[in-house]
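There is one chain below, alone, in structure tokens, taken in the form predicted on its own.
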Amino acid sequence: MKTIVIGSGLAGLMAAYISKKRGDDVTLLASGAGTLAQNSGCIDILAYTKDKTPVTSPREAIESLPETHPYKKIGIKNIEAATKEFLSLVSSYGLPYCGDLDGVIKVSTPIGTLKSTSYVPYSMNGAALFDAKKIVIVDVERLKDFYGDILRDNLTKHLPQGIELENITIDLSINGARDVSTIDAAKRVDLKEGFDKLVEELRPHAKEGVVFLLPQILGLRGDKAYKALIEVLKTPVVETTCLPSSVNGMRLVRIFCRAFSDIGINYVENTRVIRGVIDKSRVEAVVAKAMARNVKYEGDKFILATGGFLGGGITLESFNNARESIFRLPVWMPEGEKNWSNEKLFGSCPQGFATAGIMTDNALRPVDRHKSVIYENLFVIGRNLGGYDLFFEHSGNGVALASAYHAAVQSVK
């Protein structure tokens, strides 16, 4: 079967990978670099219920979701299968993750708040912070977007009393006069001289009971630098999340690129799909605008992963008139301006606009307002889906992976 995947965020990449593993001839069409490099790479399955209650077991919380939520259409067995495939992929390319569907993991942000998630690289697992006698917060000379003092002050509000926190600043001898990004520092640590300099700076502070809390600088090559560092220091090390661009997001981008090359996925870059070629209830092809001319890509199955409002996959032509950009699919959205948004951006209720998206059947095929399938061989995944607020729930990457898997395993006539 010839499968065309449109979009190169986490959902599109995972859909292409699973489709190829199942034996499809896969072409992925990407208009840009995709959003994964901006992504934390934490797999948030579900962190909050609709009344903002923190979730302690995503598996149990999913059972109480409304039937319109993507997870209810996908089902817990497919969510499990999707995460299993992801964990196997990242582990096989040197970036093993920890976590499960029955609990949550706390990770530290760069400003010292604690975020609940389900799966993270071992380097980001914040469990060691709660058992530390002393946390050494490591800043890097000239590093931007990381403020150790703010991190320390906020972190004290979330950890047990009695844990000592100390700030230090290290010099990784990164050349140049400009500010340093986490990516600059990670590239430096990937080099032997950079790693040795990191060890030299941290070793005097490596004592019993100490946990190092670092910005996300432990290399772009999987967990190689992390494993080497804890082996040398004999001390727990924890990375925070980071502002975009994300080092961990770039680690995942590298993994998918290597995997695509290894298994033979046709990855077409810098091509923007502008319309579909339709025959009654089937998509026969899509037309993409490339550098010199328009190109038609024919297929048996099409997976739409264009990122919703944030990725340009859905546009708002006028208030209460949203449309999907390629196939002109209808978009569900809350009726009435008062239901479009809440006064408090980070309040205790979901934002109406964030739940807008394409409604589907249980196979993730788009449906109209009468719940009739529009195109039998088109599947919608990721942020294009309606019925959930990924920001409020903290479920974005979980829905991306689960919907990608669910769409990839669907058969078409």
The other form holds:
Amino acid sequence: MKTIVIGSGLAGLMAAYISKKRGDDVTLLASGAGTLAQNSGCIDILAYTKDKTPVTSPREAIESLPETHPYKKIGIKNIEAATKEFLSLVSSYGLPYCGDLDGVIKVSTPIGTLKSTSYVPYSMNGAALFDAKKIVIVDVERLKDFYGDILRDNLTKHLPQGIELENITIDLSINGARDVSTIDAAKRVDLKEGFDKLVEELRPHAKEGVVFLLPQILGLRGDKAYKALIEVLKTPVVETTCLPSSVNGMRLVRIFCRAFSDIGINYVENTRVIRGVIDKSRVEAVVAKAMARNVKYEGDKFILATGGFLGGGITLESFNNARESIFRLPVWMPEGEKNWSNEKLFGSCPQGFATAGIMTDNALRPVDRHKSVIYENLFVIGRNLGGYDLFFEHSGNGVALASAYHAAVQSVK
Amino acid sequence: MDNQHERSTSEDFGKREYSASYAFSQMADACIACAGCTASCPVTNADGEYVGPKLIGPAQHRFAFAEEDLEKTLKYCTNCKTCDRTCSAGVKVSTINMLTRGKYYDSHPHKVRDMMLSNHSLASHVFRSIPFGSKIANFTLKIARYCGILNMLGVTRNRKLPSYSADSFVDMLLDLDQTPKNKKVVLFQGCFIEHNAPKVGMAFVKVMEANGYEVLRDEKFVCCGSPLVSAGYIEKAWENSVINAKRILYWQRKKIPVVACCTSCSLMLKEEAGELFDDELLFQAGTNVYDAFEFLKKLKQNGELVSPSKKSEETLLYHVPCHLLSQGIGTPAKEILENEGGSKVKVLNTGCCGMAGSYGFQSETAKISLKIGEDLFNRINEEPEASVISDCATCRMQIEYGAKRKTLHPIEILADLYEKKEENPST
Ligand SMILES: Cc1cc2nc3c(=O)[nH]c(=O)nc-3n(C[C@H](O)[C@H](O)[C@H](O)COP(=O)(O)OP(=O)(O)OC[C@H]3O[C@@H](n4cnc5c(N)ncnc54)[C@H](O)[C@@H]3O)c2cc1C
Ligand code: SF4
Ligand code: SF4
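Given the form predicted on its own above, what does the protein look like in the form predicted together with its partner chain?
Up next: the whole complex, starting with the chain shown before.
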């Protein structure tokens, strides 16, 4: 079966990977790099319910979501299967993740707020912070986007009382004149000299009961640097999340690049799909813009992972009138202007606007207003989907993975 | 008649006004400052001095920092275009960079070295016009390297410059007796095939012959301009673009496509020139240009491709040049070599090789160049048995130096799978 995936965010990458593993001949078409290097690479499944109650068990919370939510269409069994595929992919490429659907994991942001998520690399799991006698917050000289003092103040508010906090600043001898980004520091740690320097700076502070809290600098090569560091220091080490562009996002990008090379996905970069070629209720091909000419890609199955409003997959033609950009699929909008946005952007109920998206049947095929399927071999995934507010409920990468898996395993006639 | 048309075409090419170009300033304004380009820039990742595409391109364009400071960091940009491919807002950061660099050199002198490394065809014409010229050239380069002359000029001592081939491609093509055919393509040979690696051009001719095509040459073609742009000779690059575009439009009127085996040439002719100089006619000329394997894929899709008689079971590690990735056509060489040639092709996805034309030869950047290529070299050396291929001549040079592995153009692999052409009984 020839499968064409459009878009290279986490949703598109995962859909391409699973489709190929199941034996399809896969072509991935993408313009731009997607949000993977931007996002933390933490897999948020569901952190808040509709009334902003923190979720303690995503598995249970998913049960009580409305029928229009993508998770309800996909079903808990498939969500679990999707996370398993992801876990096995990342661990086979050297970046094992921890987590499950029955609890949440706390991670620390670079400003010391604690965020709930579901799956993270072991290095980011914040559990050790709660058991520490003393937390040593490690700043790196010239590093931007990490705020040791603010981090310490915030962390004091969120952690149990009685944990001692200390700030230190280390020097990794990073060359160059410009400010150091977390990516620069991570690259430095990947080198032997950089790693040795890190150990040398941390070792004097490594005492019984100490936990190190570091910016996301432990290398771009999976968990190699993390494992080596806890081995020599013999104390727990925790990485914070990272402002964009994120080191962990780049670790994932590298994993996908390598996996695609190994399994042979036909990846066409720098091409924008502009329209579909339709025969009645089937998509026959898509036409994409390449340099100097357009190229037609025929396929049996098409997966649309173009990122919704933010990714350019959906465009607003006029107020209250949005369209999907390639196939001109209808976009479901919450009724009435008052739902469009809440007065407070980060208020206590979901943004009307943010739940707008493409509505689908349970197999994720787009439907019209009467709920009939528009194209039987087209599947919609990731942020294109309507009916959920990823920023409010914290479910972005979760929906991306689950929908990618669900679409990839559907067969077409 | 042709002449007449040519004249009117040349008049249609507008005068270059890049700094005031509307498209140029629009482009910078589209930037949403996400820094995605900087995170993916191979040079930023390899070197602490370079401030990266976001700051040097769109941001600098808006705020116009002091010129002197600018070139200090801008010189590190390789024009690999990874930034452009990353950007979802469609900002052509590399084009902004190259135009800014060109503007800087409008009022600043070039180094002798820049002239030498970027005016490849000029140097080789001189050498080849004298008897044993290529031998003398190669010998002179060797001596110059040992004596440190090249070093003084700003060319790294550690690396060997590409050697000149004894016969140019044009000479070889003339020697080869092609039977005239109805189906024709023009090969844009580019400087490297012309002077250093004519065998790549000859491999292309063999493949096209087997497919019933006659390969024409056009002696009016000049360097595509890619090395000139990288070295800041933007005016000269524009002149070359116009000369080439006129010829390409001439062939377009005759319904004969122009094909290039070098991916930086095809990129320049297809779109980069139009982007840089903001000229519709350059874009129009681009529509008659194909990358070699893109053209073969088109033949295949039309059911016209003749399958080679031999099959290869070889595993090929394929480093896809940045300038091919930018063309948005994926990896047609992989498709043809796998489906027609029987090879197993692994696309490496390890990013830019770091060579970037003359970048790897310049003393200031040679070290960065090799550092950029590290991931690629390591990946290749994970599989010592496999053969290595890449469409770009400078990528091949970089791999041969950095990974110590022989590297071929994919067309050479394909050409080997076709039987030798039958001898013409009348000769
Ligand atoms: C700054 C930021 C931080 C985030 N952090 C987290 C987090 O910590 N945890 C979490 O769970 N979620 C997070 N998210 C949400 C998460 O990134 C996304 O919801 C999720 O990855 C799904 O993305 P996607 O693949 O659907 O779309 P995108 O990542 O937007 O990808 C869409 C892709 O499609 C391409 N495209 C669009 N149109 C076309 C076309 N016509 N032709 C070809 N290609 C096209 C785009 O160029 C892009 O590559 C974050 C999001 C942002 C913006
Ligand atoms: S040029 Fe593009 S990728 Fe770079 S910062 Fe601006 S919007 Fe982001
Ligand atoms: S062209 Fe390449 S080197 Fe230059 S800024 Fe862009 S990504 Fe960096």
